[in-house]
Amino acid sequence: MNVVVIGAQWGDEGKGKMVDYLATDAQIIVRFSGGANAGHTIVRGGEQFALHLIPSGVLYPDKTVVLGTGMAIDPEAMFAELDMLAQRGIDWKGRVLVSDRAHIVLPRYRDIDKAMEASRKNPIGTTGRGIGVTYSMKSSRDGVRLADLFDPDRLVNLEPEDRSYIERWRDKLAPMAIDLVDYLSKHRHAYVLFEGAQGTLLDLDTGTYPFVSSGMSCAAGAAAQGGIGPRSMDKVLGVFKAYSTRVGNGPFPTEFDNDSQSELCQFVRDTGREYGVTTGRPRRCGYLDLVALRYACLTNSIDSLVLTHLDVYDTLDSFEACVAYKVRGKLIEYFPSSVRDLEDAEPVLRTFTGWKKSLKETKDYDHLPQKAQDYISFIEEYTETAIDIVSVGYDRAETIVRKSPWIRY
């Protein structure tokens, strides 16, 4: 059975969280996109670990990881990863995999990216790590492959630089390629977890272009870049925040306006720990964007939600969240391709009361306040889409479960 998990914000709503959860039915755990620009933070019995390449599942003894042929992998990035995990009692060894059609970056790319930022009108926020030059290579056909390591007429062309780092990660490299589509097909009846990075509305086609990640963030690149084909996706789960994030440049109509709603915009930052994992910088905060929730939904046949975040609001009076938006005095319901209809969308506001009490150990959806589940209630009606899965807090434990996705139904 294969489960896809994808961000249906912009990116930061708690798939590391999730995909760590629901790894513990699943025995594989494919991450389809991404590359050292994405960062997971995952809470285990109170210990916290940072993931940029790693999937989340690696912290289960028993369970196999792989970098799939979508992503961008640093390899000193992902050693320093593993290193950590090592010397934090994960032991990966023989659990941790790399597709060998995945591309490497290459350690002049970041110079390259940060060039290239630095050189832009309307700066896009790149982290500069060299992700978005790695897949402008390989959209060029320019690229280097994993399996491109080991074929001296591949590397030839490349500048002496590059075949240098190449030759120090290479060895430690081999053992770790496979052939992801060959090796899925062997575990075909296998439960295999596809995680996903950022999110969908930084996806290359269907997010906020250009203010987007070079990737494919959506659920369609579960099969594109997954190792399987589309028809073999079971579920696909939409995760979001009970507000709204963004990191870097963009529209972002149902964001906070720093003079009139800094406090509760510090509030919810503070209160969130929305502070960027990879770059440690705040991240934007809003109310939640319905419009864009329902196009998320829409754009990648999401089965079900799963809201996190949602004890952030446990000692409101009140919060509000977008149903609709009035671009130069037009009220549209829907979500608009154009940035500069987005940068001139102002929300229209549906207040919800508060359920003044916290919700952390709650264990049972029927235990949920009322108000919490009116919320809730209210979302699902107006994305057409269930939410299953409800987050409470940081760690694994702190999770409600309505309906499981490894369940046919």
Second form
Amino acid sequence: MNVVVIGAQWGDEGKGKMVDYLATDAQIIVRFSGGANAGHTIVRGGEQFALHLIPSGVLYPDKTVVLGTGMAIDPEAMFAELDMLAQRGIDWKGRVLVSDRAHIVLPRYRDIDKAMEASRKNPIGTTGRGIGVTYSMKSSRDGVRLADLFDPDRLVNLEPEDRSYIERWRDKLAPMAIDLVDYLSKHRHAYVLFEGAQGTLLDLDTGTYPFVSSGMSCAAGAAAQGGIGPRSMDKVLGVFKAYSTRVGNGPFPTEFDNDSQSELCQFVRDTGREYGVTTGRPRRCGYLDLVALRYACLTNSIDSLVLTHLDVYDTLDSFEACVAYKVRGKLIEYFPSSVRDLEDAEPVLRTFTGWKKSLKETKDYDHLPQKAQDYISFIEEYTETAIDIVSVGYDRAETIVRKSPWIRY
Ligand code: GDP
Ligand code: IMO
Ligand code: MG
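Switch from the form predicted alone to the form predicted together with 6-O-phosphoryl inosine monophosphate (IMO) and print that structure.
Next comes the full complex, this chain leading.
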């Protein structure tokens, strides 16, 4: 059975926490996109792990994790992350595999990424990890794949500097390289979890272009880039926060106003620990944008939603969520492609009453305060999508499951 987990906003929705949680029932976890631009946090029993390249199932000693075809893999960063895991007692040897079709990030790509960003009239705010350059090289057919490391004809065509760099990693990478399609076909009866990176609104095609990342973070990415075909996805889960955040530049219709909402913004940022895992940058914060969330449900065929960070609203008397936009006087209810329209969009907000109670200890949906349930029901009706999992804290234990994605109903 194949379950796909993706971000339904601008990344950092809590994918790492959910993948770690859902991996209990999986045998294989495949990350299908992005690279060291991602930062996925897992907290279990008070111990925190920040992962960038290694799939979030790695903490279980009996799971195999795979870095998929769609990833941009920086070997230096990957082995540094594996060393960190080993130092913290995670024995990963033999169960971290890499698709041999995945592309390699070369050190000079990171420099080009930073130089391109510095020269942009409207900077994107990239993480500087060379991700966009790796995907551009891939599209222009000049990229370096893991498979090239084992192909003398390909190696000989590389610049000496690039060749000696990748050859440094060859012996360490050799036992990890697999043909992902073949591997998954041999494990077709396994429970496989596909872990997305970034989010729908940062996806190259579905996101707020050009203020996006450059991989496929939408659900479709799990297919071509995760080693299965589109009809083999049994369920697509979209993770979203009770509010919205964004790191880097680009339109953000519900962003809190710097002056009139600065206190609320700081409260959400501090309570939700909204600081980038990869860059440490404070995340921009705002109310939940239901127009964008519905768009994410439609564009990804999301079967069910996972609501995270509901606890961040525990102490608020009231809060709002965006149900439509007013763009230069015109009311619209769909998510526009134009950056200008999104920048001009004034959110039409609906007010919700707070529940004024800590949710952290809640284990059953029925025990959530009525006001919290009202917020959830409204989102479900608006998006026409069920919310099957609710996260009420960063720890793995702070999770309420209404319907497990692993059960075929
Ligand atoms: P990812 O990129 O989607 O994996 O998300 P990040 O790890 O970048 O950011 C999510 C942050 O929120 C991390 O600090 C998590 O530990 C934390 N987190 C995840 N779920 C919850 C939740 O339900 N409540 C709270 N308060 N924090 C959460
Ligand atoms: P996870 O998987 C949030 C953002 C960057 C920048 C833009 C392009 O943790 O949700 P890039 O370096 O990818 O070319 O930067 O995309 N970005 C993310 N924002 N979460 C992420 O990943 C992100 N990965 C990239 O901040 O605005
Ligand atoms: Mg993150």
